[in-house]
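Next up: a single chain in structure tokens, the form predicted alone.
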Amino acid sequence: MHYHRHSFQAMGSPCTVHLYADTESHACAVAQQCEAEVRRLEQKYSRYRDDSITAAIHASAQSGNPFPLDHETAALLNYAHTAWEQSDGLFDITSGILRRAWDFRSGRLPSQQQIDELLPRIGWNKLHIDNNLLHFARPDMEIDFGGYVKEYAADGAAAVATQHGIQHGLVELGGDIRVIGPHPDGRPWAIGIRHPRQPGAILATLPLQQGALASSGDYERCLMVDGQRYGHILNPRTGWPVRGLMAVSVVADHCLLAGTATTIALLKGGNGIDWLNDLELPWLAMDQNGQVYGTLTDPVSSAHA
């Protein structure tokens, strides 16, 4: 069989395609057909673009008419409401109004005042969706796919090499990965955990052979001001970064479900580790402290900040 790997930029990360396939020309051809697809769900789901869905919502709203809503876009509302639901209110797709107040690349903090003025403009159950119609109680409101849409996309992109005939390969999207198959000599892929204050180490290796993997952290985005750190994952309750866990990583089936389990397990703070307990699915985490937990094996025995 042959191995191609395709790399390229997209949803602001460094992406990857590993497939094997009997030809080179085939392998090639639908690694072209998996970016396709991430950049068909960027396009459309972007906060960036003009010509996005989410843009078009937006204006809907400050029209103060209802939109209407495609199947795909239904769902993926429809799955942020169960989010919002099983995290009691914390994974809230309309939160993402706060980056007006929180630039992390500026080096200031906000004031109380720009974060206070934000808040009454968040709430999930401010929405309303009635026969596939989106309404707004409020016109200055917003929502923002990107928490989860890069999750979605992984799930996507693998989807569409299934489709292909591919049985071997993996969708890495930023650290966010789908495993379509294992080797096709049946061994997994080795995928490394990075440490989230040591740069360039490993936090651990994971074998998976199907499945996928989705780590979030403090690292990512964050503010240092007078020693102490503000990550980018934001309570819409407060407004201000959760403090409690610096990494977490999940495994599932879908890359989409794992995505959002780290999401809402660092949203949780210092009930984080409870709530990922109670979740039953592989993890692996990082404490404020450096302490590591988790059920995933072979956490590496530097593992400590």
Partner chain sequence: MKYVMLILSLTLTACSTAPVDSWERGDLARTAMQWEPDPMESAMRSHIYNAKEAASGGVGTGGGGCGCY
Second form
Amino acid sequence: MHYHRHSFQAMGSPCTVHLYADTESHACAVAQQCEAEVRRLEQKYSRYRDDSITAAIHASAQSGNPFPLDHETAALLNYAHTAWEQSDGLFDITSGILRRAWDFRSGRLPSQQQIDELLPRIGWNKLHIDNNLLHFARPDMEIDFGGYVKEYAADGAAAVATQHGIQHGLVELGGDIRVIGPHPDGRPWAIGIRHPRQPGAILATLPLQQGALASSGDYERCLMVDGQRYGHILNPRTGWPVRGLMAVSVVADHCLLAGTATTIALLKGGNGIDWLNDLELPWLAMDQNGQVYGTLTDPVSSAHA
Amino acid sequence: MTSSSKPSRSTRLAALTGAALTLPAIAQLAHGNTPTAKTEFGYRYSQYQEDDADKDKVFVGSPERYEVKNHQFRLATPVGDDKVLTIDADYETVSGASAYGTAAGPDGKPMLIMSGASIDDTRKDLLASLRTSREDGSLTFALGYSTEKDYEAFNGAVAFEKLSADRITTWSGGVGFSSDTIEPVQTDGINRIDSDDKWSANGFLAVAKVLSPLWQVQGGVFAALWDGYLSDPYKARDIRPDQRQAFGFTGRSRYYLKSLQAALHTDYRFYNDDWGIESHTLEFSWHQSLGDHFRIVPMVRYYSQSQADFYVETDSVLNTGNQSSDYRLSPFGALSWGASLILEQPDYRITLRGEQYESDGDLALKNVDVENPALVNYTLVTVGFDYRF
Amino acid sequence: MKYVMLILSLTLTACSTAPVDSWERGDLARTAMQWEPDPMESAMRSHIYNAKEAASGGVGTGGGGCGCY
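Pass me the form predicted in complex with its partner chain as well; I've looked at the form predicted alone already.
Following is the full complex, with the preceding chain placed first.
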């Protein structure tokens, strides 16, 4: 059985597909299909492209017309609605508009006035879906699939590989992982969870046979102003970064679920650990003081790997 | 006391999972529209050799006993998205002699009368089964045919497996049926029947549970019924009831010892039938991984049975009614031990296996006064090759 | 029948356990942890035991006409 590794850049992240197949050419062809699936979703849901569904939705909102949804987009919005409900309104895909105030590359904080102008344009409950038509209460609202489409793409790429007969492999999109199947001899994949503050250091190693692992933290993008750290996870109600856990990793059956669980855990701020315990999924988190919590494999004993 | 309406823990995950499952890619992965599994081909060559009968215990005939050479072939191939068709073919040659009776020896102890002519027979066996898998279980239909010089059997079976939603509990069950015809090769001095038949039915029901990430157990019950000609036509005097009913239960455990990279298998079976036979079987095997590709599997098995109500130590024309001196109906115990060495590669597997079996009156759980002289000891050696493509 | 009830009640009540999730099943999925890791070997061995011993049958057996040697 041939091992094949295929790396590419998509969705703003380094991506790698690891596959085992009978022949090198089969592995290579399937890896290309996996990449194509990620690129399809990137193109369809990108907020940067004029030809994306996202752009079409915004145009439709501005014109005041309802937007007809395809099956996949309707399912993604239905999922966003469920996550919004289950997070008590914290997971809100209309909050991406705050990026207009928060420029994490600029090194400057936004003014409260800038944020206050944006807040009325946020709120999942201000739009509704009826008979597969999406209606906006205001023409200046936006939606952003960026908060969960990467995790969904990891599941999608794994599904493509499975359809092509691959039983052993792994898809990694910018640190979010979906296992296709264990190594051919049944061994699990050894997955390192990186340390949020020490570049290159591993916080824990997790053997993963099936399922998915997603990680998120304030290390991804942040602003440092006057020694104060402003992470990229923004509370949709206040418009300000959440102060809570520094990093979270969650294991679930699907990468989408794992990713949503980590995002909401960060959004919950000081209640993040309660949220993780409530979910009953295996998790690992580090708080602002560097204290490690969680139900995943004992981080101390496995840190050597 | 607060009566907070906060959703309970599992409902949050269940709500998210439910929404995720409406997404095409996730639905596909979750429903395991999986992988056309691969086609697998397996071959085993086994050589079975019985030790010679104890010369002191042979009254008439040669002490040489059976030798069997067996070729097993298996082809399992996916059919459509959710089905696997498995064809098992067996080809077996048997040569040697068997006991056709037991007589009282000079000291009053039973002695064997061996069949004079050496037996040479070939058994061909074909079994086709079609298994349909779903996310939460499977259904299997099987049909088989078996033939020998003097014997012909048709059989069929249906079996199911059903997993609980959390995949912790697996129920399984099945029923099987067999219709057999025997036309004995006539032997001078016996010629008791020209042809006769029997049928049998069996069924089982089992439940398995995953107790931890390292341990699963299974408990089951089974029953069987035979009806028709159940005697041995090659024995000088062998008259058995024309019905037999059996039931039993089994318990199995599979435990993984992570630090040793080994799996401990424990299998127990209790068997009881209305011929008065009760038996216990206990087997342990230790599946030890050696590196990434080798496994070594030592095993030991203990078996004990009580005698049938109509078992007789020696044949006698004076006996009336049901009677048999067949060692298989006598009280005895047996111990076997062996080991397999397995080389496992992604697309093929090589297996070597040896087993030594010894039966003895003294090994029985209960005291046996007079041991049947025909109890066998044998050696079984198997080489096997499996290929996936 | 007494035995039947006993074994079923044992297996059903004795083990109310925490769920074991899919990502924890790596070791259970090993070949060495299957009920019958080598079905051809199991078939061969039960064929011989059934021919040499009075007891036969069990869980997972289907069909099987046997001319005994």
